[in-house]
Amino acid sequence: MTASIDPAITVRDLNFQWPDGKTVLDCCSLDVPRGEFWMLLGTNGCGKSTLLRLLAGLLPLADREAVQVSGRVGFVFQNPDHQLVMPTVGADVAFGLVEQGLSYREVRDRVEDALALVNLAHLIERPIYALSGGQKQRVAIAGAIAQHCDVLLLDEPTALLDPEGQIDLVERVRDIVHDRGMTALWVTHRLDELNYCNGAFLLENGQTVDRGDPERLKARFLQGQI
């Protein structure tokens, strides 16, 4: 297990319930060391995409002390229509940047940079509409990354991808979050993407009970011990 000495996401004892009382975390603890890429593993139900929605902010949570991100968050989305809101590529992956009101020069080297490092500077011209699931995905990934965040939060985003699809992009994000030095957090459901990261935790009923080394999690995971 890979010592948490310098954690870029810290949960201590984290609870979630919905309006309707179901309780989704329950005391849920967790530490991501900075500067590597962890997933978050678990069957359907288990409280994965809703926690990492809690680190985005993009749910309530009633105790902030129980979540401390360091830094920029970058979140993507299972479905990548759920993301991408502008008709072009480099314009989708410019629009957070304008409206921060960065100059026309910095908007731009910073899109063409992530463009490249998700090998898709060649369309940044290109109609969204006009582009493969996996390659909406990068976009999504792209855009995260202009924004120079600091942590990236990615849920299931190989859900809706075919398997070359899927291993392309995981090894893509791997190679991403090591060069630039981000710490990763990412959701799924799919084992053989535990190959690709340092560590993995793994999730039953909103608590975490088992955290470090991926093939034995993925073991535990096969042999029904959850």
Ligand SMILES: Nc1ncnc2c1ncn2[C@@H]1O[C@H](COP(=O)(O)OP(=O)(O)OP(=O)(O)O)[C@@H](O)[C@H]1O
Contents of the next structure:
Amino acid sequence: MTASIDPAITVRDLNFQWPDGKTVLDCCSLDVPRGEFWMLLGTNGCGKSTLLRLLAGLLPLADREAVQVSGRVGFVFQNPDHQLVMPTVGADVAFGLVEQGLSYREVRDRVEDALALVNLAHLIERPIYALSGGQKQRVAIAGAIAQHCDVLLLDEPTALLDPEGQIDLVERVRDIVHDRGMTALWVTHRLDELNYCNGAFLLENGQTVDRGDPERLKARFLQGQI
Ligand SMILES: Nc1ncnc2c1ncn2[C@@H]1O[C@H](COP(=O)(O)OP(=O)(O)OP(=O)(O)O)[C@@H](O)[C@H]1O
Ligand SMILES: [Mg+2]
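Let's compare: the form predicted alone is above, so bring in the form predicted in complex with this ligand.
Next comes the full complex, this chain leading.
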């Protein structure tokens, strides 16, 4: 596997075991080129969420050198109920922005822009408990986008969305990643999303067993070779 010249995310020989002794990542390596939108594929339980959480600093690393992520990180959890912490949609998307010292106007503009991106501008006042699963997932994506981070990590962010909303959202996120010069790593099981990324990784047995052209990886997946 060839390495990227200017990666924003670098993983080198990363090992990770849960306290019960289960090895999830076993000498895992990958790199995501700066400014690009990459996806991560792999079967249930292969370690995709664990890898993303390690990249975001949400799990302790035995070897800190094994992971390098440049800049501020935004994260979208696989389960939006693990992400949404405020009582209403608007307050949740604004969470953390005030603490960054942004003006009221800047916070409001970012919240409105992010909610428009996920087609939820009309629900800004809605309590979180009164949202559907797909709407919660859209709010979680808006919250990460509003952070204006350098690196975006998204764990199956469209898993709860209807097919039309799913493709619309992957296109929108891809465009915003490119327009803002961000770098993104997006976990998915939905192969049609691969049409929108610069490249993809396959994770298997704790390692990235393949990386590169999304079409080729999609074909490999469909042939059941992993
Ligand atoms: N807190 C935990 N303690 C112990 N084992 C865990 C824990 N969380 C996950 N695991 C195990 O680690 C492995 C990798 O889990 P992970 O959630 O990273 O998989 P995944 O690739 O994201 O799967 P999916 O496609 O189902 O989301 C699985 O075998 C899982 O059972
Ligand atoms: Mg997962």
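Residue numbers count along the first chain shown, from 1. Keep in mind it's a predicted model, so treat the numbers as computed, not measured.
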Item checked: Domain assignment check, rigid parts between these two forms, D81 and L59 -> no
